[in-house]
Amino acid sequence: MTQAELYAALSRQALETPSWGYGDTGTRFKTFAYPGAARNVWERVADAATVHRLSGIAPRVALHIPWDRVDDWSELRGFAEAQGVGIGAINPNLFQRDAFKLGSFGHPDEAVRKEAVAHVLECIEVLEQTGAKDLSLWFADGLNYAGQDDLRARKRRFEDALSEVYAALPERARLLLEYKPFEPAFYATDVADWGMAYAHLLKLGERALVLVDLGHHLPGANVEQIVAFLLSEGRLGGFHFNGRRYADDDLIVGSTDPFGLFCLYAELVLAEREGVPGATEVSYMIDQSHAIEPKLEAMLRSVLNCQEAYAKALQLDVGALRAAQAAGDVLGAHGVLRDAFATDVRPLLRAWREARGLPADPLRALREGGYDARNARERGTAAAGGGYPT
């Protein structure tokens, strides 16, 4: 690729950060206090704005209801677009209530039931004022022990009340339904691998997705496998990433398995530039929760791993790429893929940032800028780590 290519490429790359990542959350165990953290959806969304101006590609922050709940979704969207940010993903909560203890779209209670699918009504709401496209559903549904519920009749009942939630959705908007294949469900979980959701996306209609968290699966599980797969299905919605090691760790992306990071983007871009459909249409969402790093710091992070492993994946000789596949020359393909990988873009991505007007270090910016000394100052410090939102 040319330099115009390459620059061009690097300006269409956008990602989304989570409203959740900058204030007090995460962790099963302890949620410790972080000087100047995020105290409300204001704060999140000014926060997630300061990535932005550092990075230049995290236009949209995403919303988690009801934890970002306001009165005016108007006011709301128009002081993200003031603070040079969009509205992105819009998450229901389907897991913290007391009634969803059993489940919520799964639950053996109709009234249940119903109440799970009024909050997700609701966000559809949120997503029309806020102009948001896509509705982002995850789902802690599932069971501890054989013999607690009826699976199939489990199946049945989301089957029913998906069709009720696409249904609801404008034209412009898309359903990304998730999966996990444990936790906090452990003998069974109702959506527990992509092939369930895709089973279940197939009987909604085209703009019902696959959305793929990379902390979401089994030990061994080749994500950019599922990956190519869905794209080739055209149901490959997005992405929530962070990091693993063992599960659902939460850990910046990049920082435990950077070859694979690499490996998927090397997927997309492929997709991309041979015209596979849907290919540029995927939405790529951060979805952290940092317990022990600073807040704004842990989420630029991953949004410029991010940037390095898709400017890596640029650098691709795909002619060379797919003429020793054809040759079967299986370490000459190989190669070529360590070829792209082993190349330093750090110059190229300083050119770019230089050329946009941004921090050629954004991670030095932010620290030198001093971003978290005044958040400090005028936030102060939570009495306790309060955990997630209520």
Second form
Protein chains: 4
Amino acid sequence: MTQAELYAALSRQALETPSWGYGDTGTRFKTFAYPGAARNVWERVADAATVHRLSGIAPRVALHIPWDRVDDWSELRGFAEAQGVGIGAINPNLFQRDAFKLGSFGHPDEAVRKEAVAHVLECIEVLEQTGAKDLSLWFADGLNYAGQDDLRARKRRFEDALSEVYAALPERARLLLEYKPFEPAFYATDVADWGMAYAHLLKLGERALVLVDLGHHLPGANVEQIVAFLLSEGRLGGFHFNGRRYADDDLIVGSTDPFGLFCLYAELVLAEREGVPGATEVSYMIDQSHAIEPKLEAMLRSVLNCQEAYAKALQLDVGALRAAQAAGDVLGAHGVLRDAFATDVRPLLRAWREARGLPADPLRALREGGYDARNARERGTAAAGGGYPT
Amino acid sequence: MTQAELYAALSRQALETPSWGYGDTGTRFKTFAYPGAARNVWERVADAATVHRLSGIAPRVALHIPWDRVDDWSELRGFAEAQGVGIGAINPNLFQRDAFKLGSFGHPDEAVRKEAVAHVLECIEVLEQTGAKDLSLWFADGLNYAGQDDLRARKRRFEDALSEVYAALPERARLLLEYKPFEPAFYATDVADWGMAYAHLLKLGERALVLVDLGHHLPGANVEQIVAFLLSEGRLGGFHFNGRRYADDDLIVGSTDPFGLFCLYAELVLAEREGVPGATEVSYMIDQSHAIEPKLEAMLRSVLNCQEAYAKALQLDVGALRAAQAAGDVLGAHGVLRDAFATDVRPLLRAWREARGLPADPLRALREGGYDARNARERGTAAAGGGYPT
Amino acid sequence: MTQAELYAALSRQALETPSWGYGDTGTRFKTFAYPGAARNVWERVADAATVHRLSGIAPRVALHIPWDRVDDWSELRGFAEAQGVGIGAINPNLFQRDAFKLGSFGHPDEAVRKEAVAHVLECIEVLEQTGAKDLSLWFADGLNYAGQDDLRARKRRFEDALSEVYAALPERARLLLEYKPFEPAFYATDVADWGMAYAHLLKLGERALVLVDLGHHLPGANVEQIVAFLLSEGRLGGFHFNGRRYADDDLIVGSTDPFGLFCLYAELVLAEREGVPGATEVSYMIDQSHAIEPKLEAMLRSVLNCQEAYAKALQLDVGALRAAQAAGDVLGAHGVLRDAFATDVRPLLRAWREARGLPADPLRALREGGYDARNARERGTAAAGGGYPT
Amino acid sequence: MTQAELYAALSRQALETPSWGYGDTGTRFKTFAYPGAARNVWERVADAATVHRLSGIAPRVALHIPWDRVDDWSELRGFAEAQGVGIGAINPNLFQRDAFKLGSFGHPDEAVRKEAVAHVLECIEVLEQTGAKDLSLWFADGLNYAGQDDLRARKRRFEDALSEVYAALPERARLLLEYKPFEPAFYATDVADWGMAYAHLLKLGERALVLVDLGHHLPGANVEQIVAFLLSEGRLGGFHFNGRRYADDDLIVGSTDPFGLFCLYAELVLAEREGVPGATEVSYMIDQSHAIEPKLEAMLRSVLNCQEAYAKALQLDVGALRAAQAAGDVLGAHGVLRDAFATDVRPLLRAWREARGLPADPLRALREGGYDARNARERGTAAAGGGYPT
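Let's see the other form, the form predicted in complex with another copy of the chain, since the form predicted on its own is already up.
Zooming out: every chain and molecule, the one shown earlier first.
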């Protein structure tokens, strides 16, 4: 690639950061309060805009309903645009109402399922008003004990409810369905793996796509292969990026296995270069839970780790790779991939940033910019508590 | 259930044992030679017939080509029937030819793919001649290193080759496709999970079904949920039974997690009772690798463990279970399942055996029958082998 | 065993239930409020006493400081004894103060380490005043990111702090040290496995013992082997019982893998019968987090599952087992174990309960006794929230 | 570090390659024959010398008895030295004799245990005659089924046998004890984790140290933390390097998780710089099983991957790291580590090689040197073997 092509590719990269990543989150044991953590959707959007201003590649912020609910969505949209960011995916909350204790779309009680569907329909309304493109569905639905509920019946309930919400989706929008093997359910989860999501989506229609959360896999799962498979099927909708070593650890993406993140981006770059339909429509979103990290710095680091992985993938000598593969040259082909990964792309990224008028070292700019101190002063520190915000 | 219904259900149970389970198998480190282990297909079929005579529930023996290849298939079929067993699934070998070092259906070289397809077509011919119903496909195809081959291209090659062999399958027969997350490939496996098998099969036709090998899952995977999902989709073809704790350990089924095996049978019994289409067409096969166990005893124990799990599942109070589930009674519903599992079905099984003219204690009958001693005398002991160079 | 010996063994069984298991607990996503859940230590002790009255084998309640802190410990002790239960292990809280964000005994800041040690010393004071025997230490200390702190320095800090608190322990008391591979730290945990706990304890003294929490293991770990190893070393202090399938799921013990729980009890019964020193001094504690289960029923079920596993282990034909093992009879020895597990011990347990004047079916007695309804009426329902109580 | 210091450190790096890595190895399914693979110990040593000549950092070759047994050890030693390499660790084989089917040091039969001890004593004799320093013990001992043998008795048998062989070890030599969680045993392995190895070694003496094989861990285990712990205890003896994603995959080290390999080297470099006793005495050995890779290239790649990881670790700004850690600067400290990893060390390594008179690109030199073609011509291709019966 020429430098101009590299710069163009880097400039096309666009990540969404999640509004909830700017507030206090934690583990089941404790939520530590971070001084200056965003207290409401306006502050969350402002923080997302900060991350975008520093990085140049995080132009959208995902919303979570009801956490981010406002009276006037056009006001929020305008506020965001004024800050320089757009509204990303709309995320319903199907796990925190008391009614959802035993499930939402899969709940044995029809009344609860209706309540769940109604909430998603409300979120589609938000999607209409904010101009968002993606409805992003994650279900905590599942069972803690063998025999607790009827596995086939729950599947049918999901089919019915998914079909109802898909029908309500505007033509221009997409339904992204996330899967997860466990947590908070520890025996069975209704949409447990990509295959279950995929089987559901086939029954809906072409704008129903799989959302891959990097942390939602069993030990050893090859995520980039799942991604390649879904790309080939035209069913990859997007990502929730984060890092995992054990469970759904929700660490900073790329902090635990940078080579794995690079391999994933390599599949995406290959698909783009080889013209796989839909490859350029994939949504890239951060979804992490920072328990001990400074909020803004953790999000900025995440965005930059994605940029680094992407920049390394852009180094791939695709011709040499495909030739070695075709020749059955096992270590030669692997070596082409490794060489791209071994490249130090930090000088390239600094140069690209300077060409774009961005800070050459965004993390240093953040630290030196005094954002945290100002936020702490203006916003104060929340009372510490447990678990997610309610 | 009345006793007559229980007996009828127990009498309907039919398992396939694998011919290769009667010969010497081992780990990569060593294959220990068992005195009297079957040396050829005739002895393997004879041993399978012994297991059936003692248990009454193992009426078929699966074949593996080329290990079990004979000149005259009708002779083998007649021999088996004379011994009291029929021919079960036909299993091609797509991993042992030198040509298959980098894959078979997914190999980058078209000539190798053609060789692989030709071998499967030969197996379909065997299926025709033996009257077998199931063509059972397992692929060792995969990659050891990131970048080693083109993941999307390999998928397309599989699509083409699968489509070719499916077209050659007689109307009365079925194609069963197995998946496996790893081993012998340790970076990516071409058909790595049930979702990949399922996606391939949808493109073939209604007689293409998923084969679930209990050992082919990542840690924590809920196999009975996958089974329930596939039953609901009408795509469950059969099982390869074995026990696992770590990897594809290939231990005696039910020896590591008897409750898990029971939960799986509970899903099957529920599907049968609730009339799920295809539930009674599922094939049940043993597929284990006995490294240190006496051959016949290990196979008999496996068959009996399946019988015990099935008999416990037949104890399920389905009405009480479904009522507790509908009421959201988490521990009540789980308790109904537990109660079935807690039942000691050994007296029932002894009584059923006596009513059928079978030995009340098949394992004792095996030990007292002197089979191993006779086999050791008549067949001798093979040279040990396998594993690293010696 | 004669019936008298069986009854005597069953009557010796004694489990501790945790005070915190009677209040609302949850996952990081949500804590659902259970109607009538205990609101304070007095209600928690009363609930523990209910479980003991119904089961006859849960005579102690473990305390957690500060959650259970009272002004007058002798008053609490008297209250418990009047209810029929004693005070079990004392559990410091080293993870919820804001100061402990980056660790307690392993924290880089000496002032924080001193605060942590001071809290444990306070708990030793509680141990003195309540007559408790076990100080039970669990550390959430760890790192989320490679490089976050100095692994060897943290180890030394632990050595120093452990030595300080061990020195303060009264002669009659024991220090139990728990290990955990991950959560809430997701890169490294300071006391990550039994080996790290063991290495620390060797430096302390003979009353420093390992606490095995069933949920604190990586996938596949053989817990009963660890238990046998620690028994052989004289370093097994006790258990935290719960069920896991994926991570530290904290489900009802014995609900996920009843055979595994039985195998563990088999090692304990064998050690007792064969006179392994310390085998009769092991502490058995429940430690679970019930998110969707009725509080009292979940705890009672847990206690009864332990009883069932123990009763099955008592069925072991030890002589036959050891003889088959010595003869290298792989499947014969395994079969002896299986036969004990296959035994339906429910009739035995009913008979033992009736002989002891206990309800024959404690779960039914609980449901019919109207405890939950009364508690809901008298205690009301807490506000739902997130995470653990603070 | 100055360039001179960097060069000196790089020149001190010394890896052992295993003689058995130059012959044909495979999986339980198949051993593919590689054209020109070494057929005997002389060819294996010659290949090891080739890898050393090309890399400059693989000056020793480990031997495996009986695979490498010769009549005259001084002849072999002289041959090796003439080729430019020395004899590394001596590895007994305690898993391939028929007698070892149910174990070696842990076998229930005393006669078998004596045979096993005698074989190790023979290996100590080899160690004396070859001038080797390390006796490297790996045990396949374990159980496939719960109840198969007496876990505590097996532990005692290990204690006795280990004590016997340790007593026979010359003063200048060391006993390295390896652990492994599973394979070829799939229920329990006698030396299953580092803690069991450590507990055994404490009873032996100061020259008994733990050997860490990277592939011998359960999913998620933090190997660099185990390494740091053992370094701190003075009980780290050495490594068996290889790559794993699932089980004991035995892939090329650094091919699956290069960041993990770097983190491990970072702990070693930190320990060396901070003067941890024993840190400079650690043995670094490759132990892989190449099934589809060219033999020499795979070994050379492995050695170079270790060099790259080490060179990156040498980039660490130790002062900045320790300062950020002490300040509790989570992401700052992590960032120092990341920066070292992000460095492209290939130019440095090329320069160091040229300064040492080594080929700047050893892999290209290997390919261009025609080694494989010459070996194939002179040595021919072995008959394929291994795996299931054919």
